[in-house]
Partner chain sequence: MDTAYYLNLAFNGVVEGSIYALGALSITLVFGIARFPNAATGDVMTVGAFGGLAGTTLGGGVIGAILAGVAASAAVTVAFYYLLFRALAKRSAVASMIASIGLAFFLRAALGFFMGHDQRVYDLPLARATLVGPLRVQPADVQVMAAAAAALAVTFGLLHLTPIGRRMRAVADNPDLARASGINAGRVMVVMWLMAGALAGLAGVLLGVKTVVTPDMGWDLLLPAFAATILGTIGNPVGAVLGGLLIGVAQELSTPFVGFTYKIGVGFAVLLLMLMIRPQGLFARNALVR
Amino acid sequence: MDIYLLAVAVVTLTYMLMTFGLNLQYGFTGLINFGLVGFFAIGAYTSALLVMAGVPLLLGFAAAALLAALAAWPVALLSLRLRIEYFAIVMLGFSETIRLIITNERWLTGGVQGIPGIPSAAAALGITGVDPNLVTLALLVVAVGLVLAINWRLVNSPFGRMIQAIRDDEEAVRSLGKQPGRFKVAVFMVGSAFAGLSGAFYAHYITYITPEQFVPLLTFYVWVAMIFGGSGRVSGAAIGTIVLIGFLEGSRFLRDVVPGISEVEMASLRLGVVGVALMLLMRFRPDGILGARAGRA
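Will you show this chain by itself, using the form predicted on its own?
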(Lines of atoms letter the chains of each structure in order from A and count residues from 1; the text may use other names and numbers.)
(Lines give C-alpha, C1' and ligand atoms only; values in the text may rest on other atoms or scores of the structure.)
Protein backbone atom coordinates (compact mmCIF):
# COMPACT_ATOMS: atom_id res chain seq x y z
CA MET A 1 0.00 0.00 0.00
CA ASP A 2 2.87 2.39 0.78
CA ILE A 3 4.35 1.82 -2.68
CA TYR A 4 0.96 2.40 -4.30
CA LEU A 5 0.32 5.64 -2.41
CA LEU A 6 3.82 6.85 -3.25
CA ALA A 7 3.19 6.21 -6.96
CA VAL A 8 -0.16 8.04 -6.79
CA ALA A 9 1.50 11.02 -5.13
CA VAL A 10 4.19 11.19 -7.83
CA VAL A 11 1.60 11.04 -10.63
CA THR A 12 -0.58 13.66 -8.91
CA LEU A 13 2.25 16.18 -8.59
CA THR A 14 3.39 15.50 -12.17
CA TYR A 15 -0.10 16.29 -13.46
CA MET A 16 -0.28 19.27 -11.14
CA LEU A 17 2.67 20.93 -12.87
CA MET A 18 0.85 20.67 -16.19
CA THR A 19 -2.39 21.96 -14.69
CA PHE A 20 -0.61 25.02 -13.32
CA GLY A 21 0.70 25.74 -16.81
CA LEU A 22 -2.66 25.27 -18.51
CA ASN A 23 -4.43 27.34 -15.87
CA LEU A 24 -1.99 30.19 -16.48
CA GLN A 25 -2.63 29.98 -20.22
CA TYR A 26 -6.40 29.53 -20.26
CA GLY A 27 -7.66 30.36 -16.78
CA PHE A 28 -5.83 33.67 -16.50
CA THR A 29 -5.21 34.65 -20.15
CA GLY A 30 -7.89 32.88 -22.19
CA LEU A 31 -5.52 30.96 -24.48
CA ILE A 32 -6.91 27.57 -25.45
CA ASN A 33 -4.09 25.02 -25.53
CA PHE A 34 -5.19 21.63 -26.83
CA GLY A 35 -1.57 20.72 -27.57
CA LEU A 36 -0.29 20.58 -24.00
CA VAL A 37 0.87 16.98 -24.36
CA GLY A 38 3.25 18.06 -27.15
CA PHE A 39 5.24 20.24 -24.75
CA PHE A 40 5.05 17.46 -22.17
CA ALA A 41 6.66 15.11 -24.72
CA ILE A 42 9.35 17.66 -25.62
CA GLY A 43 10.31 17.94 -21.97
CA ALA A 44 10.35 14.18 -21.45
CA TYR A 45 12.57 13.40 -24.44
CA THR A 46 14.86 16.38 -23.85
CA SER A 47 15.69 15.48 -20.27
CA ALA A 48 15.94 11.75 -20.99
CA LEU A 49 18.38 12.21 -23.87
CA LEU A 50 20.53 14.77 -22.09
CA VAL A 51 20.81 12.91 -18.79
CA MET A 52 21.61 9.66 -20.60
CA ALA A 53 24.38 11.58 -22.38
CA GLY A 54 25.91 12.57 -19.06
CA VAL A 55 24.29 15.93 -18.37
CA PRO A 56 23.46 16.52 -14.67
CA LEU A 57 19.83 15.88 -13.78
CA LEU A 58 18.98 19.43 -12.73
CA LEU A 59 20.43 20.81 -15.95
CA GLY A 60 18.36 18.24 -17.84
CA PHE A 61 15.23 19.51 -16.07
CA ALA A 62 16.14 23.11 -16.88
CA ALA A 63 16.80 22.23 -20.53
CA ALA A 64 13.46 20.43 -20.75
CA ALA A 65 11.57 23.50 -19.54
CA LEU A 66 13.62 25.84 -21.73
CA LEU A 67 13.18 23.81 -24.92
CA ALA A 68 9.45 23.47 -24.33
CA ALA A 69 9.22 27.24 -23.88
CA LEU A 70 11.24 27.87 -27.06
CA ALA A 71 9.02 25.44 -28.98
CA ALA A 72 6.01 27.39 -27.74
CA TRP A 73 7.31 30.73 -29.02
CA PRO A 74 6.58 30.33 -32.77
CA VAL A 75 3.30 28.59 -31.96
CA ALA A 76 2.29 31.40 -29.62
CA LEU A 77 2.82 33.91 -32.43
CA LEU A 78 -0.04 32.18 -34.25
CA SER A 79 -2.35 33.17 -31.41
CA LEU A 80 -1.87 36.77 -32.51
CA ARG A 81 -3.16 36.06 -36.01
CA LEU A 82 -5.79 33.34 -35.53
CA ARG A 83 -9.18 33.44 -33.91
CA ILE A 84 -9.22 31.48 -30.68
CA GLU A 85 -11.18 28.51 -32.06
CA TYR A 86 -8.78 28.10 -34.98
CA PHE A 87 -5.81 28.38 -32.64
CA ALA A 88 -7.27 25.55 -30.56
CA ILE A 89 -7.39 23.30 -33.64
CA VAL A 90 -3.83 24.28 -34.58
CA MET A 91 -2.61 23.30 -31.10
CA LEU A 92 -4.24 19.89 -31.38
CA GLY A 93 -2.42 19.40 -34.68
CA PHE A 94 0.82 20.60 -33.08
CA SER A 95 0.74 17.87 -30.43
CA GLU A 96 0.17 15.20 -33.07
CA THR A 97 3.01 16.64 -35.15
CA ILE A 98 5.37 16.32 -32.18
CA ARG A 99 4.28 12.72 -31.67
CA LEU A 100 4.89 11.93 -35.36
CA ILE A 101 8.33 13.51 -35.19
CA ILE A 102 9.43 11.44 -32.21
CA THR A 103 7.96 8.36 -33.90
CA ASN A 104 9.84 8.84 -37.16
CA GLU A 105 13.18 10.26 -35.98
CA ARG A 106 14.49 6.88 -34.86
CA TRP A 107 18.13 8.04 -34.82
CA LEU A 108 17.30 10.39 -31.97
CA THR A 109 14.20 9.16 -30.19
CA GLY A 110 14.25 5.41 -30.85
CA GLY A 111 11.03 5.63 -32.86
CA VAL A 112 8.17 3.40 -31.78
CA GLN A 113 10.54 1.39 -29.59
CA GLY A 114 11.13 4.46 -27.45
CA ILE A 115 13.96 5.14 -25.06
CA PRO A 116 14.56 2.46 -22.41
CA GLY A 117 16.93 2.62 -19.48
CA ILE A 118 16.36 6.25 -18.53
CA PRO A 119 18.04 6.79 -15.15
CA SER A 120 15.72 7.55 -12.27
CA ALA A 121 16.18 10.80 -10.40
CA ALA A 122 17.90 8.94 -7.57
CA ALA A 123 20.31 7.19 -9.94
CA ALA A 124 21.10 10.41 -11.80
CA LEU A 125 21.89 12.14 -8.51
CA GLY A 126 23.95 9.20 -7.25
CA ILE A 127 21.61 8.54 -4.31
CA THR A 128 21.54 4.92 -3.12
CA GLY A 129 19.79 3.09 -0.32
CA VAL A 130 16.59 5.10 -0.77
CA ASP A 131 13.46 4.26 -2.75
CA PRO A 132 13.91 6.04 -6.13
CA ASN A 133 10.26 7.04 -6.12
CA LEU A 134 10.72 8.76 -2.78
CA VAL A 135 13.56 10.84 -4.25
CA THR A 136 11.36 11.72 -7.25
CA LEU A 137 8.54 12.71 -4.90
CA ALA A 138 10.84 14.97 -2.88
CA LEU A 139 12.06 16.72 -6.04
CA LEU A 140 8.48 17.08 -7.26
CA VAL A 141 7.41 18.69 -3.99
CA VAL A 142 10.17 21.27 -4.43
CA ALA A 143 9.29 21.83 -8.11
CA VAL A 144 5.56 22.18 -7.41
CA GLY A 145 6.34 24.63 -4.60
CA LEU A 146 8.48 26.75 -6.93
CA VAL A 147 5.91 26.68 -9.73
CA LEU A 148 3.14 27.52 -7.27
CA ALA A 149 5.16 30.49 -5.99
CA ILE A 150 5.82 31.66 -9.56
CA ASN A 151 2.12 31.43 -10.35
CA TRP A 152 1.11 33.39 -7.27
CA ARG A 153 3.74 36.02 -7.99
CA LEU A 154 2.68 36.39 -11.62
CA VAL A 155 -1.08 36.56 -11.18
CA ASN A 156 -0.90 38.99 -8.26
CA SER A 157 1.48 41.38 -10.05
CA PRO A 158 0.70 44.11 -12.61
CA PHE A 159 1.56 41.50 -15.25
CA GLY A 160 -1.10 39.20 -13.83
CA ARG A 161 -3.72 41.92 -13.78
CA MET A 162 -2.91 42.69 -17.39
CA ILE A 163 -3.33 39.11 -18.61
CA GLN A 164 -6.62 38.83 -16.74
CA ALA A 165 -7.77 42.00 -18.46
CA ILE A 166 -6.77 40.45 -21.79
CA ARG A 167 -8.82 37.38 -20.91
CA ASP A 168 -11.88 39.43 -20.05
CA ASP A 169 -11.77 41.99 -22.89
CA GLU A 170 -8.80 42.13 -25.23
CA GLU A 171 -10.25 44.97 -27.26
CA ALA A 172 -10.59 47.14 -24.19
CA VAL A 173 -6.91 46.53 -23.43
CA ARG A 174 -5.99 47.60 -26.95
CA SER A 175 -8.07 50.75 -26.60
CA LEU A 176 -5.89 51.72 -23.64
CA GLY A 177 -2.80 51.63 -25.85
CA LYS A 178 -1.50 48.32 -24.55
CA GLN A 179 -0.18 45.51 -26.75
CA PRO A 180 -1.75 42.18 -25.64
CA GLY A 181 0.40 40.17 -28.04
CA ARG A 182 3.63 40.17 -26.05
CA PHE A 183 1.78 39.26 -22.85
CA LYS A 184 0.04 36.33 -24.54
CA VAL A 185 3.30 35.03 -26.00
CA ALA A 186 5.05 35.30 -22.63
CA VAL A 187 2.26 33.46 -20.80
CA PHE A 188 2.14 30.73 -23.43
CA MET A 189 5.87 30.16 -23.14
CA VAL A 190 5.83 30.05 -19.33
CA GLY A 191 2.89 27.63 -19.24
CA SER A 192 4.58 25.39 -21.80
CA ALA A 193 7.79 25.43 -19.75
CA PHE A 194 5.81 24.04 -16.80
CA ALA A 195 4.52 21.25 -19.07
CA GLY A 196 8.07 20.53 -20.26
CA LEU A 197 9.30 20.28 -16.66
CA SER A 198 6.44 17.91 -15.91
CA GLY A 199 7.49 15.75 -18.85
CA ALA A 200 11.05 15.60 -17.54
CA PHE A 201 9.87 14.30 -14.18
CA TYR A 202 7.64 11.78 -15.94
CA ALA A 203 10.52 10.40 -18.03
CA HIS A 204 12.77 9.86 -15.01
CA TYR A 205 9.91 8.35 -13.02
CA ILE A 206 8.76 5.88 -15.70
CA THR A 207 12.37 5.33 -16.99
CA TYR A 208 10.99 4.21 -20.38
CA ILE A 209 9.16 6.45 -22.81
CA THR A 210 7.50 5.77 -26.17
CA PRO A 211 5.43 7.97 -28.53
CA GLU A 212 2.24 6.11 -27.53
CA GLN A 213 2.44 7.62 -24.06
CA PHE A 214 1.93 11.14 -25.40
CA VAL A 215 -1.62 11.08 -26.74
CA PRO A 216 -4.31 13.81 -26.67
CA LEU A 217 -6.09 11.98 -23.84
CA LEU A 218 -3.46 13.36 -21.47
CA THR A 219 -4.34 16.91 -22.49
CA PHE A 220 -7.99 16.08 -21.87
CA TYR A 221 -7.21 14.92 -18.34
CA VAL A 222 -5.36 18.14 -17.54
CA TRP A 223 -8.27 20.22 -18.86
CA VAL A 224 -10.65 18.22 -16.66
CA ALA A 225 -8.41 18.82 -13.63
CA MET A 226 -8.42 22.57 -14.26
CA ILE A 227 -12.19 22.65 -14.73
CA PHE A 228 -12.76 20.58 -11.59
CA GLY A 229 -10.82 23.02 -9.43
CA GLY A 230 -11.97 26.18 -11.14
CA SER A 231 -10.13 27.93 -13.96
CA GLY A 232 -8.47 31.18 -13.08
CA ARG A 233 -7.61 30.04 -9.56
CA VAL A 234 -4.07 28.91 -8.67
CA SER A 235 -5.35 26.85 -5.76
CA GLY A 236 -8.06 25.46 -8.02
CA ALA A 237 -5.45 23.87 -10.29
CA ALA A 238 -4.00 22.00 -7.31
CA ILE A 239 -7.36 20.90 -5.89
CA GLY A 240 -8.68 19.90 -9.31
CA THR A 241 -5.67 17.68 -10.00
CA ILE A 242 -6.07 15.90 -6.67
CA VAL A 243 -9.77 15.32 -7.36
CA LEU A 244 -9.08 14.03 -10.89
CA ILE A 245 -6.44 11.54 -9.76
CA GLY A 246 -8.78 10.50 -6.96
CA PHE A 247 -11.49 9.72 -9.51
CA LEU A 248 -9.11 7.87 -11.82
CA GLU A 249 -7.60 5.78 -9.04
CA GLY A 250 -10.89 5.23 -7.26
CA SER A 251 -12.46 3.90 -10.45
CA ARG A 252 -9.93 1.06 -10.43
CA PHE A 253 -11.89 -0.48 -7.60
CA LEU A 254 -15.05 -0.61 -9.72
CA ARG A 255 -13.98 -4.13 -10.65
CA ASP A 256 -15.07 -5.20 -7.18
CA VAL A 257 -18.50 -3.68 -7.84
CA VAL A 258 -18.88 -4.69 -11.51
CA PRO A 259 -17.56 -8.25 -11.87
CA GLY A 260 -16.46 -9.77 -15.15
CA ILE A 261 -15.22 -6.52 -16.70
CA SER A 262 -12.13 -6.62 -18.93
CA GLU A 263 -9.17 -4.23 -18.86
CA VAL A 264 -10.35 -2.47 -22.03
CA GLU A 265 -13.85 -2.09 -20.65
CA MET A 266 -12.41 -0.80 -17.37
CA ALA A 267 -10.53 1.95 -19.23
CA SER A 268 -13.77 3.04 -20.91
CA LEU A 269 -15.61 2.88 -17.60
CA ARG A 270 -13.01 5.11 -15.97
CA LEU A 271 -13.52 7.73 -18.69
CA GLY A 272 -17.26 7.40 -18.16
CA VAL A 273 -16.90 8.05 -14.43
CA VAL A 274 -14.83 11.17 -15.10
CA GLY A 275 -17.38 12.32 -17.70
CA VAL A 276 -20.33 11.90 -15.35
CA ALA A 277 -18.47 13.71 -12.58
CA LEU A 278 -17.69 16.56 -14.97
CA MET A 279 -21.34 16.85 -16.05
CA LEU A 280 -22.52 16.92 -12.43
CA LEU A 281 -19.94 19.58 -11.63
CA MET A 282 -21.06 21.71 -14.57
CA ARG A 283 -24.65 21.34 -13.40
CA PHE A 284 -24.19 22.23 -9.75
CA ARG A 285 -20.87 24.15 -9.64
CA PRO A 286 -20.18 25.49 -13.15
CA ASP A 287 -17.28 27.63 -11.87
CA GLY A 288 -15.49 24.65 -10.36
CA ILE A 289 -15.02 23.41 -6.80
CA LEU A 290 -13.54 26.70 -5.57
CA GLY A 291 -16.25 28.81 -7.16
CA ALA A 292 -16.16 31.85 -9.43
CA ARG A 293 -12.71 33.03 -10.43
CA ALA A 294 -13.56 36.73 -10.15
CA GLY A 295 -9.92 37.61 -10.55
CA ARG A 296 -8.85 35.80 -7.37
CA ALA A 297 -5.89 33.43 -7.14
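Positions refer to the first chain, counted from 1. Note that the rigid core is defined as the largest set of C-alphas that superpose within 1.5 Å between two forms. Since we're looking at a predicted model, the values are computed, not measured. What changes on going to the form predicted together with its partner chain:
- In this overlay on the rigid core, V10 has a C-alpha that sits less than 2 Å away from its partner position between these two forms.
- After superposition on the rigid core, displacement of the C-alpha of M52 between these two forms stays below 2 Å.
- The Cα shift for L70 between these two forms, taken after rigid core superposition, is smaller than 2 angstroms.
I have the form predicted on its own already, so could you send the form predicted together with its partner chain?
All you get below is the one chain by itself.
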Protein backbone atom coordinates (compact mmCIF):
# COMPACT_ATOMS: atom_id res chain seq x y z
CA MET A 1 0.00 0.00 0.00
CA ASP A 2 2.85 2.36 0.79
CA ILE A 3 4.18 1.77 -2.70
CA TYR A 4 0.78 2.64 -4.08
CA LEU A 5 0.50 5.84 -2.05
CA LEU A 6 3.97 6.83 -3.21
CA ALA A 7 2.90 6.36 -6.83
CA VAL A 8 -0.26 8.41 -6.27
CA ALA A 9 1.77 11.20 -4.68
CA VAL A 10 4.11 11.26 -7.70
CA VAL A 11 1.20 11.43 -10.15
CA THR A 12 -0.56 14.12 -8.11
CA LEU A 13 2.47 16.39 -7.99
CA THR A 14 3.16 15.84 -11.70
CA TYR A 15 -0.36 16.99 -12.55
CA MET A 16 -0.08 19.82 -10.03
CA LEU A 17 2.83 21.32 -11.99
CA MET A 18 0.56 21.51 -15.02
CA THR A 19 -2.38 22.90 -13.07
CA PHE A 20 -0.17 25.66 -11.65
CA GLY A 21 0.94 26.49 -15.20
CA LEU A 22 -2.62 26.64 -16.53
CA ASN A 23 -3.79 28.58 -13.50
CA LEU A 24 -1.11 31.19 -14.11
CA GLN A 25 -2.19 31.44 -17.76
CA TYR A 26 -5.96 31.29 -17.46
CA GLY A 27 -6.73 31.86 -13.78
CA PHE A 28 -4.53 34.92 -13.36
CA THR A 29 -4.14 36.28 -16.88
CA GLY A 30 -7.20 35.04 -18.77
CA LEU A 31 -5.17 33.31 -21.50
CA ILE A 32 -6.99 30.28 -22.84
CA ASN A 33 -4.70 27.31 -23.32
CA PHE A 34 -6.54 24.37 -24.87
CA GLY A 35 -3.20 22.94 -26.01
CA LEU A 36 -1.56 22.30 -22.66
CA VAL A 37 -0.87 18.67 -23.50
CA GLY A 38 1.29 19.79 -26.43
CA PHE A 39 3.78 21.49 -24.10
CA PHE A 40 3.61 18.51 -21.75
CA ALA A 41 4.50 16.25 -24.69
CA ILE A 42 7.38 18.51 -25.77
CA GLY A 43 8.79 18.30 -22.24
CA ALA A 44 8.38 14.52 -22.04
CA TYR A 45 10.07 13.80 -25.37
CA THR A 46 12.81 16.39 -24.87
CA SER A 47 13.98 15.07 -21.52
CA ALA A 48 13.56 11.41 -22.50
CA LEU A 49 15.62 11.81 -25.69
CA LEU A 50 18.33 13.97 -24.10
CA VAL A 51 18.82 11.83 -20.99
CA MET A 52 18.91 8.66 -23.09
CA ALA A 53 21.60 10.33 -25.20
CA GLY A 54 23.68 10.79 -22.05
CA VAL A 55 22.74 14.30 -20.93
CA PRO A 56 22.55 14.67 -17.12
CA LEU A 57 19.03 14.40 -15.71
CA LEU A 58 18.72 17.90 -14.31
CA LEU A 59 19.93 19.35 -17.59
CA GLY A 60 17.29 17.25 -19.34
CA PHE A 61 14.61 18.68 -17.05
CA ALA A 62 15.84 22.22 -17.64
CA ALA A 63 15.85 21.63 -21.40
CA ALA A 64 12.29 20.26 -21.21
CA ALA A 65 11.06 23.41 -19.50
CA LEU A 66 13.07 25.67 -21.79
CA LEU A 67 11.96 24.01 -25.03
CA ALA A 68 8.31 24.08 -23.96
CA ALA A 69 8.68 27.80 -23.20
CA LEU A 70 10.35 28.42 -26.56
CA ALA A 71 7.58 26.52 -28.36
CA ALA A 72 5.08 28.71 -26.50
CA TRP A 73 6.71 31.91 -27.72
CA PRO A 74 5.45 32.04 -31.34
CA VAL A 75 2.06 30.72 -30.21
CA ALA A 76 1.84 33.45 -27.59
CA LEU A 77 2.65 36.10 -30.21
CA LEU A 78 -0.27 34.73 -32.20
CA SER A 79 -2.53 35.13 -29.17
CA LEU A 80 -1.96 38.88 -29.26
CA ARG A 81 -3.50 39.11 -32.71
CA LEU A 82 -6.44 36.75 -32.36
CA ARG A 83 -9.78 36.91 -30.64
CA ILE A 84 -9.86 34.51 -27.67
CA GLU A 85 -12.27 32.12 -29.39
CA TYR A 86 -9.98 31.80 -32.43
CA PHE A 87 -6.96 31.39 -30.20
CA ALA A 88 -8.64 28.56 -28.27
CA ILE A 89 -9.19 26.64 -31.51
CA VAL A 90 -5.63 27.32 -32.64
CA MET A 91 -4.30 25.92 -29.35
CA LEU A 92 -6.37 22.75 -29.76
CA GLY A 93 -4.92 22.44 -33.26
CA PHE A 94 -1.43 23.11 -31.92
CA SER A 95 -1.54 20.19 -29.48
CA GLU A 96 -2.98 17.88 -32.14
CA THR A 97 -0.20 18.94 -34.51
CA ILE A 98 2.42 18.11 -31.87
CA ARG A 99 0.80 14.68 -31.59
CA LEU A 100 0.85 14.29 -35.39
CA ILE A 101 4.54 15.14 -35.43
CA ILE A 102 5.52 12.70 -32.68
CA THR A 103 3.41 10.02 -34.38
CA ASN A 104 5.03 10.53 -37.78
CA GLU A 105 8.67 11.45 -37.15
CA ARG A 106 9.70 7.92 -36.33
CA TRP A 107 13.44 8.61 -36.68
CA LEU A 108 13.23 10.90 -33.66
CA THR A 109 10.29 9.77 -31.53
CA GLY A 110 9.83 6.10 -32.39
CA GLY A 111 6.44 6.89 -33.97
CA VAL A 112 3.47 4.95 -32.60
CA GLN A 113 5.84 2.50 -30.90
CA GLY A 114 7.07 5.39 -28.78
CA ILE A 115 10.19 5.43 -26.63
CA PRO A 116 10.61 2.51 -24.23
CA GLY A 117 13.24 2.12 -21.53
CA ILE A 118 13.50 5.74 -20.40
CA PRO A 119 15.70 5.73 -17.26
CA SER A 120 13.92 6.64 -14.04
CA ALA A 121 15.20 9.68 -12.18
CA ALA A 122 16.97 7.41 -9.70
CA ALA A 123 18.66 5.40 -12.45
CA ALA A 124 19.72 8.55 -14.30
CA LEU A 125 21.23 9.97 -11.11
CA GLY A 126 22.90 6.65 -10.29
CA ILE A 127 21.04 6.29 -6.99
CA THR A 128 20.49 2.68 -5.93
CA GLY A 129 19.19 1.04 -2.81
CA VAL A 130 16.03 3.15 -2.41
CA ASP A 131 12.66 2.95 -4.11
CA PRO A 132 13.13 4.86 -7.40
CA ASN A 133 9.73 6.50 -6.94
CA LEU A 134 10.97 7.98 -3.67
CA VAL A 135 13.74 9.76 -5.59
CA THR A 136 11.17 11.03 -8.12
CA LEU A 137 8.95 12.23 -5.30
CA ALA A 138 11.81 14.10 -3.64
CA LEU A 139 12.67 15.83 -6.91
CA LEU A 140 8.99 16.62 -7.50
CA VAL A 141 8.66 18.21 -4.07
CA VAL A 142 11.59 20.46 -4.92
CA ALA A 143 10.13 21.24 -8.36
CA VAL A 144 6.66 22.02 -7.01
CA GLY A 145 8.24 24.20 -4.31
CA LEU A 146 10.21 26.05 -6.97
CA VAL A 147 7.18 26.48 -9.21
CA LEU A 148 5.09 27.68 -6.26
CA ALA A 149 7.76 30.21 -5.33
CA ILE A 150 7.93 31.51 -8.91
CA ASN A 151 4.15 31.55 -9.08
CA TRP A 152 3.86 33.40 -5.77
CA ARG A 153 6.54 35.95 -6.66
CA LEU A 154 4.90 36.61 -10.04
CA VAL A 155 1.41 36.95 -8.67
CA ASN A 156 2.26 39.14 -5.66
CA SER A 157 4.24 41.76 -7.51
CA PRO A 158 3.52 44.68 -9.81
CA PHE A 159 3.70 42.09 -12.58
CA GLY A 160 0.98 40.06 -10.85
CA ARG A 161 -1.29 43.06 -10.44
CA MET A 162 -0.78 43.84 -14.09
CA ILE A 163 -1.69 40.37 -15.37
CA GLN A 164 -4.79 40.26 -13.17
CA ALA A 165 -5.78 43.66 -14.49
CA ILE A 166 -5.32 42.30 -18.03
CA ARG A 167 -7.59 39.40 -17.15
CA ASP A 168 -10.28 41.61 -15.65
CA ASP A 169 -10.28 44.42 -18.19
CA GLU A 170 -7.70 44.53 -20.94
CA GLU A 171 -9.15 47.69 -22.46
CA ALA A 172 -8.72 49.56 -19.18
CA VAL A 173 -5.07 48.45 -19.05
CA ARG A 174 -4.54 49.75 -22.56
CA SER A 175 -6.23 53.04 -21.77
CA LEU A 176 -3.70 53.55 -18.96
CA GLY A 177 -0.98 53.41 -21.59
CA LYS A 178 0.33 49.95 -20.67
CA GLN A 179 0.99 47.31 -23.29
CA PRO A 180 -0.55 43.97 -22.23
CA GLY A 181 1.31 42.07 -24.98
CA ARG A 182 4.66 41.62 -23.25
CA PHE A 183 3.00 40.39 -20.08
CA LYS A 184 0.81 37.89 -21.88
CA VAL A 185 3.75 36.44 -23.80
CA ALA A 186 5.80 36.14 -20.60
CA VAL A 187 3.00 34.40 -18.70
CA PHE A 188 2.29 32.06 -21.57
CA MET A 189 5.95 31.02 -21.74
CA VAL A 190 6.31 30.55 -17.97
CA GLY A 191 3.10 28.50 -17.71
CA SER A 192 4.16 26.33 -20.64
CA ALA A 193 7.58 25.80 -19.03
CA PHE A 194 5.75 24.37 -15.99
CA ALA A 195 3.87 21.99 -18.31
CA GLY A 196 7.15 21.02 -20.01
CA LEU A 197 8.76 20.25 -16.66
CA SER A 198 5.72 18.19 -15.74
CA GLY A 199 6.14 16.23 -18.98
CA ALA A 200 9.77 15.48 -18.13
CA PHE A 201 8.79 14.10 -14.73
CA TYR A 202 6.07 12.02 -16.37
CA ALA A 203 8.45 10.51 -18.95
CA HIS A 204 11.00 9.45 -16.36
CA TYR A 205 8.30 8.16 -14.02
CA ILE A 206 6.38 6.09 -16.59
CA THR A 207 9.65 5.22 -18.44
CA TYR A 208 7.70 4.58 -21.66
CA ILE A 209 6.03 7.24 -23.78
CA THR A 210 3.85 6.92 -26.89
CA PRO A 211 1.80 9.51 -28.82
CA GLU A 212 -1.41 7.95 -27.46
CA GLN A 213 -0.60 9.35 -24.01
CA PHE A 214 -0.79 12.93 -25.25
CA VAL A 215 -4.44 13.28 -26.27
CA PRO A 216 -6.54 16.44 -25.69
CA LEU A 217 -8.35 14.68 -22.83
CA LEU A 218 -5.27 15.32 -20.67
CA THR A 219 -5.54 19.07 -21.28
CA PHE A 220 -9.10 19.00 -20.04
CA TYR A 221 -8.26 16.89 -17.00
CA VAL A 222 -6.14 19.85 -15.97
CA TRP A 223 -8.91 22.31 -16.87
CA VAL A 224 -11.32 20.40 -14.64
CA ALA A 225 -8.78 20.43 -11.79
CA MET A 226 -8.27 24.18 -12.15
CA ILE A 227 -11.94 25.15 -12.48
CA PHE A 228 -12.96 22.78 -9.70
CA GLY A 229 -10.58 24.39 -7.23
CA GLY A 230 -11.41 27.87 -8.49
CA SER A 231 -9.30 29.46 -11.18
CA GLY A 232 -7.04 32.28 -10.06
CA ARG A 233 -6.28 30.69 -6.70
CA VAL A 234 -3.03 28.86 -6.10
CA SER A 235 -4.51 26.82 -3.23
CA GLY A 236 -7.50 26.04 -5.46
CA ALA A 237 -5.23 24.63 -8.15
CA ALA A 238 -3.57 22.36 -5.57
CA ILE A 239 -6.87 21.15 -4.10
CA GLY A 240 -8.41 20.70 -7.56
CA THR A 241 -5.51 18.50 -8.63
CA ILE A 242 -5.85 16.32 -5.53
CA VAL A 243 -9.57 15.87 -6.22
CA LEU A 244 -8.84 15.05 -9.88
CA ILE A 245 -6.31 12.35 -8.97
CA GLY A 246 -8.73 11.06 -6.35
CA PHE A 247 -11.26 10.58 -9.13
CA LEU A 248 -8.80 9.08 -11.64
CA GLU A 249 -7.42 6.65 -9.07
CA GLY A 250 -10.81 6.01 -7.50
CA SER A 251 -12.21 4.86 -10.83
CA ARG A 252 -9.51 2.16 -10.72
CA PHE A 253 -11.06 0.78 -7.54
CA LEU A 254 -14.54 1.11 -8.96
CA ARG A 255 -13.50 -1.45 -11.51
CA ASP A 256 -12.60 -3.89 -8.74
CA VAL A 257 -15.90 -3.29 -6.97
CA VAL A 258 -18.20 -3.31 -9.98
CA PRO A 259 -17.47 -6.48 -11.93
CA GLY A 260 -17.85 -6.73 -15.66
CA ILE A 261 -16.56 -3.31 -16.63
CA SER A 262 -13.79 -3.68 -19.19
CA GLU A 263 -10.79 -1.35 -19.44
CA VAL A 264 -12.23 0.16 -22.64
CA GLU A 265 -15.56 0.83 -20.96
CA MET A 266 -13.73 2.37 -18.02
CA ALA A 267 -11.91 4.72 -20.41
CA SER A 268 -15.28 5.81 -21.80
CA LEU A 269 -16.60 6.26 -18.28
CA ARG A 270 -13.67 8.51 -17.32
CA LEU A 271 -14.10 10.55 -20.50
CA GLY A 272 -17.82 10.87 -19.77
CA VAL A 273 -17.25 11.98 -16.18
CA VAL A 274 -14.80 14.66 -17.33
CA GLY A 275 -17.36 15.83 -19.89
CA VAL A 276 -20.17 15.97 -17.36
CA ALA A 277 -17.88 17.73 -14.85
CA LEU A 278 -17.00 20.43 -17.40
CA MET A 279 -20.66 20.98 -18.24
CA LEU A 280 -21.86 21.02 -14.63
CA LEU A 281 -19.02 23.27 -13.44
CA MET A 282 -19.60 25.81 -16.19
CA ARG A 283 -23.35 25.65 -15.66
CA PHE A 284 -23.49 25.84 -11.86
CA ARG A 285 -20.09 26.66 -10.33
CA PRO A 286 -17.87 28.50 -12.85
CA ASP A 287 -15.89 29.97 -9.94
CA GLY A 288 -15.12 26.56 -8.51
CA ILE A 289 -16.53 24.44 -5.74
CA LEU A 290 -14.82 26.63 -3.13
CA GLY A 291 -16.66 29.69 -4.40
CA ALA A 292 -15.59 32.95 -6.01
CA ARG A 293 -12.32 34.51 -4.93
CA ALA A 294 -12.45 37.97 -3.50
CA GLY A 295 -12.14 40.88 -5.85
CA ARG A 296 -13.58 39.32 -8.98
CA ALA A 297 -17.00 40.30 -10.14
